[in-house]
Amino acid sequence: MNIEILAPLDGRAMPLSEVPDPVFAAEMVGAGVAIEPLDTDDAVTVVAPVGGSIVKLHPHAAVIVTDDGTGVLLHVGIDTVGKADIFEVRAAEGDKVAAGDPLITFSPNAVRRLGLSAAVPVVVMDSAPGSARDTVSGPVTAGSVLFTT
C-alpha cells in the first residue's frame, strides 16, 4: 500500500544522513526524511503527517499509526528529550487524527539557542532504510507530501 507522508512543518526537507543523530541518520528507526525547520522565533504547529491514531505523544515526539497499521514517528529537536517547556502539546495519546492536524507547538530558535539541533525527523517506524520513496529535498510547506512508502 502506498502511503503518502506530509511535512509537519514549514521548512527545509534532507536526507535522515544529515541529521545529527546516528540512529535517525542511520535509519535504524526506519526511512524517512528530515525537516529542518525555519529561523524563527515564533511559535510553529507541527501537525500530523499522516492521518489515524496517536498511540503515543510526548512534549517532543509522537508516533501516529494509520488505520493499516503503518507507525510514523515524529522527533521535534535532536537530544529534546527532558525539555518538555520548550514544547506545548496540542493533541493527546488515543486522539484519532487527521493529516495536518495540530500535535506540538515550539520555538525553533528556542531549541538552537540550547545548542541542540532543531531538526525534525519523520520516519516510517521499523521500515527497512532507503525504502523511503519519492522523497523530498529542499523548501516544503506544511501538508506537502514529504515521501512516500
Second form
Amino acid sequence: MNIEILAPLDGRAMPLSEVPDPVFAAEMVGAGVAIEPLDTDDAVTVVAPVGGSIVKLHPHAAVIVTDDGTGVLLHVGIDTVGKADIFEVRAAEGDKVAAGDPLITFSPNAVRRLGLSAAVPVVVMDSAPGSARDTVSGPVTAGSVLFTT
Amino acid sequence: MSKANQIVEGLGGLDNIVEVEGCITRLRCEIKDAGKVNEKALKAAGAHGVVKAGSAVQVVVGPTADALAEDINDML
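Please move on to the form predicted in complex with the partner chain, as the form predicted on its own is already shown.
Once more the chain from above appears, this time first in line as the rest of the complex follows.
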C-alpha cells in the first residue's frame, strides 16, 4: 500500500503514544498519528483524511474506507462518545467523499471545557503498530500529508 | 460459538456483564467482577487488546464493535 493520509484539521501532529488513551496510544486499533487541535473556541471543521466511502459516522468519529479497502478512523477527542451536542455532523454514512471534504464541525475548547482531551487520532485500521511511515510531527494544516501507509 | 458468545464468555458470562456499549472499534463494558474477565479468551475471540480499569473493561475488536455490542445486548 502507498496511501497518503492527510491531516483532517489544523493543529500539532504528535505520535499516537502521546494520546491519553491506552487503546490509541498502544496502536491497538492500528498505526497512525494524532493531532492536538488549536487552542480556540471557534468552530473547526474536520475533513476527510482520504477519499472513499464513509462507512461509520458518529458525531465524534468517522471511518472512511478507500476504494482499495483501507479503513481510516478518525476520533475527535478522547472519551467523547455520548457528547453529541458539541459536534455537528456534516456528512452521512454511505456518502462518497474526496479527501478534504467536511465531516464534523466542533470547537476544540468546548471539548477541553468538559475536562477531556481534544486530541484527534487518525488511524489506519488493523494496521500493524509502528507501520505508519513518513509521519509528520509539529504544526500541521488541514489537507497536508500527515503520514503514509 | 459465535464471536459475541466468545466475548461474553471472556467477560465472565452474561451474569458478569452490567452494560456493553459499542464505540466504532471497541466495546466499552461495565462488569461486576473484574477477576472473572479472561483476557486470553477475549484475544482468542479476536480482540486486539483489552484495557481494564476497575469495573470498566474495554475490548478492542475492530470495526465490528457496534454490531457485536448489539448482539451482546440482545443476549442481556
